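Given as structure tokens, the chain that follows is alone and in the form predicted on its own.
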Amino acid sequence: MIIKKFRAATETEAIMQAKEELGKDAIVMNIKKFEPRGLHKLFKKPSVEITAAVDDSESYDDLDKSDRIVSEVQKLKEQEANAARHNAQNAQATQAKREANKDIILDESIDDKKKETEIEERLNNLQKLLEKQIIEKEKEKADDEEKSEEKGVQENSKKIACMQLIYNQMIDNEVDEKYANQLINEVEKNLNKDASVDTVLSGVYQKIVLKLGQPDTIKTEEGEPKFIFFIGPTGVGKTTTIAKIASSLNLKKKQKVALITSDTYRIAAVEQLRTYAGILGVPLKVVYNADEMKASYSEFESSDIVLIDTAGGSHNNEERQTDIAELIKAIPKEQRKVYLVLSTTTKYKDLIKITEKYSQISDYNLIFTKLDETSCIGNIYNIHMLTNAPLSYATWGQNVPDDIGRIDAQRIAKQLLGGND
């Protein structure tokens, strides 16, 4: 793992520096803005500092000599403690769980990042728990071991205790045992026997972030797909998600948006999208088959982006699945993109079957909804690892155009390691 800081006038320039030096696979781990204060405003300009990382399969002990994530978290916690204290004291236990899930997303409509105090505190508590457990195990063994062997036993005990507690935290957050063991094994191979607690924790954190990658969201640049299909089971929130994205593109980014719906099985779905189209002042077309979808390709040629709602239903409904596949194929491959919308409240076993069925229709990116209705987010990691499909958006409510944002791998990692308590 190589971790370096890059500083430039803008975030884009800093990221370009990171990509040039570390390569295209570099992942941005942290972004920090510097604003000159007082008289310095007259002589200095604002700047942005990013921390970037790339996995080169080297020992995670190198983090002891560089900017380790956990150390950065502890520094940030001290700076943000005053601002977050009142909110943390007033939060109730159940609400705290749900609010923590909201913190794994970056809302595109907000310039400043949401405070991460609650998750940071849980991450810090995990480290303290690790240290406490290690000390207790070392005390138990101290009287029984010869002095010549004591150091090696203590170091091995430390490593085992760290890994076991981290594993338990991931299982508590409903990460599949297979993927939890995979993470632990990959990190353990690169750890020295005397690895410190925060080095172990940082190693797992970094590995989760790198595996999740950066979100792949809708882009409106020239050459990007302009016909965006939303597929998924009934009741996961496809229509509301489309309305949120359409609002953001139309009102905030000033894009020419058009809407299409093929969900003619539910009259309410058509009327719901028609209402949103009327509010936004964008065109809406109802299509019933692949031929009508082909006709829309030329009809909306002047639009910047076309968002397409499809019919939900059981993933075992072969006829419905075939209809959706034909609609998607009606648009040239280079001009289309598909998003599979899933609810975080769906059981993991069902999610496995759903993703397998829809993979027979098309490649897709992943959108997760209803984060406000669950306290565990392990399925986001599970399904990403199972399908290898890029993550994109997450939603947590019915408010349009709010309650949607890009999935942030860093915050998912903190939530998975921070636990639910």
Ligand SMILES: Nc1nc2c(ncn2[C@@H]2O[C@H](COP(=O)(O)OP(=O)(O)O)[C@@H](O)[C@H]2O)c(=O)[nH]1
Contents of the next structure:
Amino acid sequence: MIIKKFRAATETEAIMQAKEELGKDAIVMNIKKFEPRGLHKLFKKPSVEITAAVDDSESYDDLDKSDRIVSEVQKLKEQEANAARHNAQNAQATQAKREANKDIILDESIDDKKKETEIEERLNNLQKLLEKQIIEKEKEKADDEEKSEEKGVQENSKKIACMQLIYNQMIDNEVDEKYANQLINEVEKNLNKDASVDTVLSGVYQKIVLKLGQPDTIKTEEGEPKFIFFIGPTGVGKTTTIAKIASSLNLKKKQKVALITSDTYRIAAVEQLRTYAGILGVPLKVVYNADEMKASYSEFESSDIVLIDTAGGSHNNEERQTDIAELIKAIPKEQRKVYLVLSTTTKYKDLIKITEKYSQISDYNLIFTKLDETSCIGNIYNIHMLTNAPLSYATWGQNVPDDIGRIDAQRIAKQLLGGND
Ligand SMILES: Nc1nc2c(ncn2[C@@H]2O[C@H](COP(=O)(O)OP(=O)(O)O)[C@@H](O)[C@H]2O)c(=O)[nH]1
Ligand SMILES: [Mg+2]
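Return the form predicted together with this ligand of this protein as a structure block, the form predicted on its own having already been given.
The next block holds the full complex; its first chain is the one shown before.
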């Protein structure tokens, strides 16, 4: 992994520098704004420093690099021009910008911001704790062996102590030992012997962010899959999540949404979705088999997006699994996308079994629900690493449509390293 800082007058310029040097896959890890204060205002201009990283295992082709830079620059210029235009219109501007983005972007609630600050604080506390413990350890050592301990060995033990603490934090958050070790080993390889606590911590943090990747959510552009299946065990929150996404697409993005349910095993399940369809004023179709599913492909031609609820059942229910596979196959591959809905409250062992079962049905992206009911989110990392499936949404409550958002890799990384106290 390559991590580098870039400083420029504007964020866009700094990002351009990063993309030019590291390639288009570079991820912005951190943005720091420098506003000169007091007398400095007279002499210095504000500037922006970004920290960008790229996984060097993912090489990029130099030949089409310049093409990509040109289009990146173009894109950034367009974005900047847009932003300037929109700025004048203030409140409406934010909305308009969101509209321009073809992904669903769901508002972060104030609660979220509070959570974010709490996480920042915890991360700072962790860093202080690490530094304190290491200073204490060094003091002990110095007392013990005044003689001629080689500096290199001391520095090395400092790094090891730091790694150990970070490892423990991850285990506390229920990250699988296997993946915690992998992270530590990969970061350790790239570090100098005398790396500071700060460097070690941010190394692990950045590695986690890179591994989690960007969320792959529903797109509404022309040519993107229109039929979106939600699969997963009963009770994880499939129907509720569909309602949240449907209302966001319908109300905020003015998309023509249609709902389908094949969960005909329980009357209440159909009624639950019918209620949401009624509130949103969108059509609901109940399908009993693959043929009816196939028919809805042309039936919903005029809809922008079709969200499909399925029956959960226990993950041991082979029959229902086959049914779902048939339903999914009724829609052409390039027109469908599948989301596996999992609850963060489910035990890791069970999650492994569930993901294995559903892997036999289809490829999927991952949605994690009920983040409000657990303080350990290691399973999000574990299951992403295990399945290699892209992450997408997270939900944190029963409120429709508010308690949902894209999975934020940076927040998860902070939480995994920040403990839960
Ligand atoms: N605490 C919490 N409860 C949720 C969340 N999402 C759904 N639920 C609740 O979980 C229960 C099952 O949800 P439902 O959507 O019917 O699950 P389904 O069987 O997978 O369709 C309901 O009581 C929901 O209100 C969430 O993010 N947090
Ligand atoms: Mg349901």
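This one's a predicted model, so the numbers in the text were calculated from it and none came from an experiment. Numbering follows the first chain given and starts at 1. If you superpose the two forms and keep the largest set of C-alpha atoms that fall within 1.5 Å, you have the rigid core.
**Student:** Classify residue 413 as shifted (yes) or not shifted (no) between these two forms, where shifted means its C-alpha moves by 2 Å or more with the rigid core superposed.
**Tutor:** It does not reach a 2 Å shift.
**Student:** Superpose the two forms on their rigid core, then report whether the C-alpha of residue 10 is displaced by 2 angstroms or more between these two forms.
**Tutor:** Comparing the forms between these two forms, which are aligned on their rigid core, residue 10 does shift its C-alpha by 2 Å or more.
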